[in-house]
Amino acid sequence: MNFSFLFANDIKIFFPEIFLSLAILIVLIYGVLLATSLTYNYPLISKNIYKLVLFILFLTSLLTMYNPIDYALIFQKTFVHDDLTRVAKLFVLGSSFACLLLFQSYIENSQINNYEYFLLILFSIFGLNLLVSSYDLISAYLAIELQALSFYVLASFQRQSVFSTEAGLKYFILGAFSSGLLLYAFSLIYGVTGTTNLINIKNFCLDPYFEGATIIQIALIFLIAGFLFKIAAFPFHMWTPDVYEGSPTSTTIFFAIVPKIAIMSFFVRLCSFSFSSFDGIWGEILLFSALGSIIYSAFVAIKQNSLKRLLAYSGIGHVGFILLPLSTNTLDGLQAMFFYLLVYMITSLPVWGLLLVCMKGKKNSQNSVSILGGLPTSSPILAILASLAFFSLAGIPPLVGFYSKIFIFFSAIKSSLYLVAFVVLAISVVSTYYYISIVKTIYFEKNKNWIFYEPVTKEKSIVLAVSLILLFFFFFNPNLLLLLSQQMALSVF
């Protein structure tokens, strides 16, 4: 039998990933041959690789967007293509493109001249895209490890920095532990069902005569623990502040913005599709983690002076808001979760872009919140943008972050979680406090020393301006995000 004929349609559907993998190989060969060339006197090619990576991401986005097939299970049900995978891939690629535009000047100033840095980013994006499309536990685990191994190296990329090396080592050790939890959970599921395919696992779990329910419940505990570590949720969040602070800021930005939507997409498919009959077990665990993330981050973030650590704890709190509607296992809850996730990715861009601008030339206090105090005098536009971005994170109108918080509360109330909704609403006031305290620092705290900021490049200004416009636009017309989040939610049910 002709193999190419057998998988012809599968290859067409999977062509964006095939193109991305071939592009990575071409960039790798180009980098190895040129960077080690004595003829060209060992040139620095990081800027060329950067432009090439942007072009590759743009072409991959076009191939993903204009895929003619709406739904298909491909390669013997190993991967799936539907609205959830399409939207998640587009946001992974788009947010990666925006992040590269944001931190290119930082990479030049930090003298990260290794072309391998951009290759590792491409490998991680490839792994995230595979994870989004995975419909099998084996392919999902391989995709998770591909992106995780890239992240370990990216975290410790500045080898001359003790903090970067420490961050990479912590991330590697704890990441290996979480991967072990996932692998153990997958082995238990395979041992009791005899399959690794998600739809077959769902059919086993729905069988009233299925005798492995107890083992599945044990496997779910290990499975959820592994994924909670990957998304930095309570109580497996301990690595996040140290890794965020020690890693190069460009790596931190990529960690904070890009991976969550890919990991959550597969996690939702596991919980709400394959193990929907066990929602009483995983729903309570996720509810506990969500409340813990929101409460813990709100009170700990108040005491933080480091802007990186504050944003790390802020991210833990937002993960709690993402997990809360998922614990309800309803269509409205999933739509609210995906809506919040998309809004969070858009809002994070100007926040982290602001951090890059303010870190110029600061050695000991480069991450301190006090460095924002000179923004109104040196750059009033950046001060306004920073205030609006933090207001959106806090959920204050007229910014789209207000809608994302409201939908979370509505989904909890519709599921009769009245006490949970009240507690989350009360804690949101605390989290709003430390966001407003940052705005107070920007406008009302005077610095005794002169503060100089990095000039905003054209690429960075475009990303900041577009993200700010979207924060207002989606508040007055959120239909596009509502439609995308609804399509993603319907793909699971």
Given for the second form:
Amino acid sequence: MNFSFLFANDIKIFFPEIFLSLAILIVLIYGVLLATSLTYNYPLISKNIYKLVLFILFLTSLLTMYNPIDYALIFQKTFVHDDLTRVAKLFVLGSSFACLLLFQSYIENSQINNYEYFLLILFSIFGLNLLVSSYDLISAYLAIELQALSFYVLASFQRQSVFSTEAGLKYFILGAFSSGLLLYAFSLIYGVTGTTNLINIKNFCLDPYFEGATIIQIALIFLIAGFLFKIAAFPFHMWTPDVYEGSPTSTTIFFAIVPKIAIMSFFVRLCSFSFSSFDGIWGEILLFSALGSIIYSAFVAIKQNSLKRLLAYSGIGHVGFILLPLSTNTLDGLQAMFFYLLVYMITSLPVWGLLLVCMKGKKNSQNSVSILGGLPTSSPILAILASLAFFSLAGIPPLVGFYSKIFIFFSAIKSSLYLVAFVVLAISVVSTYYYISIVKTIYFEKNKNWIFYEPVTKEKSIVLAVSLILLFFFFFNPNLLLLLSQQMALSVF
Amino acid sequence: MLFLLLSIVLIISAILVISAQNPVHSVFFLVLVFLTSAFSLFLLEIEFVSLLFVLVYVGAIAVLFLFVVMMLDIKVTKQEKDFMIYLPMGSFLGLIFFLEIFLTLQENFVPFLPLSGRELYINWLNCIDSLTNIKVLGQLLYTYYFPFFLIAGIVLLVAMVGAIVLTLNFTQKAKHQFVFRQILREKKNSIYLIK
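Complement to the form predicted alone: the form predicted together with the partner chain:
All chains and molecules follow, beginning with the one already shown.
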């Protein structure tokens, strides 16, 4: 008997992903068989599948957490397993778990009865997990396509609604365009170096005899453009408000919270690891994009009436804050970036959960900011939670959002970007203005119309409470997040 | 010689794609472009890509275009007179990009030799291309890089699930086909009175 032990250990390390993919396939078969069975009279199994999906996510995060091996390159160096992938995967899984808890009642109320919704979310989580751990351009592209394809469908899931189909189509066209840019960049890199592996690319770029520098520079521009499309940063942000507004609110929450950390962790690997010697080029582009998105979102968000659009613009601003420390290409910068990402995910949960509370009824008519005016009388605790969450987004001291902003300023000043730090500081006053104006709407504006809120379910209240407690806890004891972000930053290099 | 002939046909049909009056004709010319490019790739011994061209572009995309064109029922339109207004800007951008690639082509796309300046001994017998393109790809894809193959399969599954979710209607108004009822239909029970 001849066995090849070529991938024997790789499969052990890759076990969470294998479990996730097999679980998806089994749940899909289960759904297909049960939902079309005549004997059970075509049952609605979306609630069933929802609970299964939660269970699968829980098990996958357990498998990820207790992975015995710390660092390994697996499957012919196409995937990697280290601290960055472990923490990022855990945050992807955990945040999507929280998102599912948040928007389950919304899905039930808006009559999205297809069980495929949860399956597509699971597919996209699988894609994001693969993207986090990919160490090769081909595997990264496959993972990006996997998550993007399921996102297109999720965005246009309410096919009766014109807005939803428009959002899906817009997202599809722009996503396909950005994938084209990425592929062109990958093909140029492959043409010059003859490899798609990240560590081999790094070795080529560090080699003094390497003659493909000009082509690599052109490829980097395409690469950065493609990734900025994916994370909705400044010159490529146009689709974000429309897609966020048009798609079902549950999908919007998922888009806003979950995928950023996965895409950013691969992007950081590409920039700071593979193309580290070209940081003069991508650093400048990212700095431009970061400044642009911070300034643009601050000034455009003031004029917004729709709460969803406002949150979309604020998301663009946060992407700017994420890109700013990356452009410095230092360890401190990366640590600040990961800290900001983790805090952003925790802070977004109550903010977007608040939006779900406002989404009463089938139509998204109650979408303006002024609807928040009735919150203190109908549910004072929710009003306090909302204002605290917006304070944390603005970065006001007794909440952890303060640290995440100040670390970014520190990292900018350490790499002597004084002017940039000053400009961003000045602009963040403007962004604080519109966050605080929301708080003003909550407490000081009397609304004459009748306002109805969605009742808060038990799961939703647990998610909101836990995220609020975390916002306070991490202010007084940020060591856990600091250690996690430092681990992530260290494992990039 | 054959390559030149094919490329001439390619360029002529590519021009005819945009200048044809009838949109159906232009789609057919598009198919011809794909076929000739597939042939010329075949001549260069890039079999896999050329077969992909025929399978994907001719088999799927061009047929899809043809369906769309035929279903939209576009009449034969007269050629717009201001067709040339896009020419200067487009050619300018294209020229810049072409020059940028062309100037760096000579110095960048050279084989990377780590021992530059020294004579390299190459055993040319090892360099004989005994395997075809497709065989090489298959040998790598099904052995060392099997995760890619599996992930690509899952991507296709997502596309299928998405297409079904977005298009399948479970309403009563939709026309369903009941196969067993069609089979059970006979001469006796097919004629009946409606009051």
